[in-house]
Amino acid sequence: MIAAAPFTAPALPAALVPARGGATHAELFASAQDCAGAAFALALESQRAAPEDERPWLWVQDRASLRQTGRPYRPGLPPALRHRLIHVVTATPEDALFALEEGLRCRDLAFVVGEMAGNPRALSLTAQRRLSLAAEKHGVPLWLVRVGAQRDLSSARQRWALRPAASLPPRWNAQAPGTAAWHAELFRARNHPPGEWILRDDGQALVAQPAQQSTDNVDLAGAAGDRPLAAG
């Protein structure tokens, strides 16, 4: 008996498209085990980027995030992000919100990633508004990914929560790893309503089906332990 293939939906659905030249304030949840928040976006922005796009684009960690999800690893990067990206680490959270505006000002970024630990005082619904604010006016996306963070309020126009899930085995080599795979939820939006995705890197582009229809087990984030990848 042949196993019916995996169903992959031919376009990505609206939710997991960004528009070309449209801001957005996306909230971005993962745990700090797998760093699923930041691959998540990065692989969306590659989808958005215009080939002769060339700007950089800026990636602000807080200390507490710098502990727990390490450096960006430049090779690991998607080739058309890795030689333009611009890192900032801060001291604080309060130091983060504030390179993120300042980025959000600035039109010359293509976009900016903010990575911040927990649930800080300082990222509280006015800050948020700031940043929807800032994103809006200046034109420039922005990704915030909340590590470990709970669920609170916020004015983000889109609000997912992210997971790795299971690779489909590869084709010419059982033994490798599978290309990078997500479980996509997205809780709350405003202009979409919600729901669940598998979302997959094929090694040319990024394929998604319904997370209904996916027989893969997902929940593959097991607990790693304390792994300190940064200095400080």
Given for the second form:
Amino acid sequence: MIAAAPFTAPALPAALVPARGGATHAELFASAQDCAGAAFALALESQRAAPEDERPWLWVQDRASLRQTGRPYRPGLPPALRHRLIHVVTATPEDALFALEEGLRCRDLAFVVGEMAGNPRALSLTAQRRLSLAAEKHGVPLWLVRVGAQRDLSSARQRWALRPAASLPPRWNAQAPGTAAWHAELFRARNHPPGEWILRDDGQALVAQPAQQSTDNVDLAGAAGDRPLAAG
Amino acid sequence: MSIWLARLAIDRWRLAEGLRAGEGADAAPHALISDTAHGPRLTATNAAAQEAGVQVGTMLTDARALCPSLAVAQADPAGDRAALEALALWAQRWGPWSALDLPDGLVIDVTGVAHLFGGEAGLIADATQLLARRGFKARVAIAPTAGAAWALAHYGPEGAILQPEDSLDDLPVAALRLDPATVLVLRRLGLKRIGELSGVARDALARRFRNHKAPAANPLIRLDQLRGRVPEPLLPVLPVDVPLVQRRLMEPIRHRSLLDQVLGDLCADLVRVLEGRALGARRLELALWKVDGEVLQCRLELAAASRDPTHIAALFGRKLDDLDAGFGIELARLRAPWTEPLPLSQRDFEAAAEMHGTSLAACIDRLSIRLGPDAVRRPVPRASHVPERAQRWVPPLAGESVSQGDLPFHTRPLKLLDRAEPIAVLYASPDGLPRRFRWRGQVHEITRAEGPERIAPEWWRERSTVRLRDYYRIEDGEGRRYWIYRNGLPDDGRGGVPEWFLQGLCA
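Alright, leaving the form predicted on its own aside, put up the form predicted in complex with the partner chain.
Expanding to the full complex; the earlier chain stays at the top.
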């Protein structure tokens, strides 16, 4: 009898497979016109979630990101996650940072998603570093979605740029939008070479395929090997 | 109930001598003296001395001239006071609380307890008998107010009980608990009985004593207290037991290291006692009994109430450096005579949270304390097919309400805008679906669309002018997926040309 191989592991790039025992602080840059950042994070987390895991998870939004990209809608959330959501709305980015850190320090949370709009002064390198350390110390993954933000300094272990990708046409109605797809660019990571992928939700699992490289320097960086490229 | 221990000081002297009334030294004239600037003065006399004509308050030399055989002893006001406090606690057998009535009386609240002793007369008989058995001569009276009970105990008949129809008008004005100067003033005014005060116009008396704020100097205040017209709060006596721990040692210890260990144990015990009462020690006394009968005393005071055993042990340790244990120490006792309230605190709350993470409830508490209770919520489904009503927000730890099942929706967006935003249709296909629209100043080209999904308003709760909605799930040229709807139909008669709105952002 052949042991059942992990179904999705080969399809996902190594950067998306969680390191053993290590929770990462990932930063997702997304536009304010769509919700690709949060959707990407939730797709990955619902992929990773063990079926018996019933721990709640935290979604922190500051007021600006709530106004721009909307409020979580339970019927549209991934089924594995929708009943475990705890949603926090904060008036200021400072409060959002506080809520994120409190969430990271809580041992009963599965993961924490933060959404912050723009480049607030409070989200400095120091604040980012606090979040990184708290996430690693308590083993709670953090997905910090930066809505319509510039790529400023950060201590995130992985930094992604996300935008929606054209979906594949569904089987029965080619005119309808298909399941979700994203164009994910890993432009800085501590333990992985950068790369670009198209991630799709094929109905059962996430599949990734390398995106067509638009520039050559990404190729060069990819060939450089498995060394840490970014210090922080 | 007021108890007047008329001869408290002399009774205490007699009991200390071990005599009964009228026997031994008590049969001869005897007096207690206190030293004043002009020489010794009598503060109390016994019955034999009173028969001989000796009066309290005279100088000892004058009394000796009157009664050369007068024996004297030093008065002990502090001891009298301590005895009175002990008696006040003991007197709580007759009522829930008692107060001191210095220098030689007690006031006990007996409201509603007289039936336990067979009525008020039985209560008085019981009190008199028990006090007499302890060797004190007492006069007891019961009245509705403390002032009236005091007046009856001091100036009324023996064992008086004030009935509603009784009047205290015949008692002298001194029964109003006034100081001697005020009594003298009243006597000079010709007011000798309480009833005579009523004969004078009240505002005249008020004007005469308008500068006397103390109740003991103002007969009007005392009169109102006597009649219960103004409240008279009394300070009850409460027993306080000093936290005390001790260790009796099997073998006398002579070495410092063993003493340090005993001291550490004592401190830990004392801290446990203090913790149980939510107190912190300000003053500590350590007593060490030596085998040869000597007691070593060591005391220290703390700047602030403390309950830290290592801190206390270290402070004592420095004082025990030059201790002479002699043949050994057999008993060690630690007391905390002065304590202050010190609330229990979680010492390592932050540290534990730092090490192991907080619990979910603690995390929610911190979030909702800082951000407000409405900021932290979770969505639960609601049985409605109108998109914005299909979920509602409840407190984060509230359970989901029981339902037969969620409504099965077709694909729904990941996020919903709080208010659907209108979009401007730039170009529409013949069936009405926009092909190009503008939202937030940006033009989107629809490449694929699915719909319509027609959602009618809930007619049982909305007005009849609310229009139905046709929802479309769309994807634009850059792969962005939205959920838009047309509000109404062109010919539904509920408004003009239908408008388009963008309500949700799909994954």
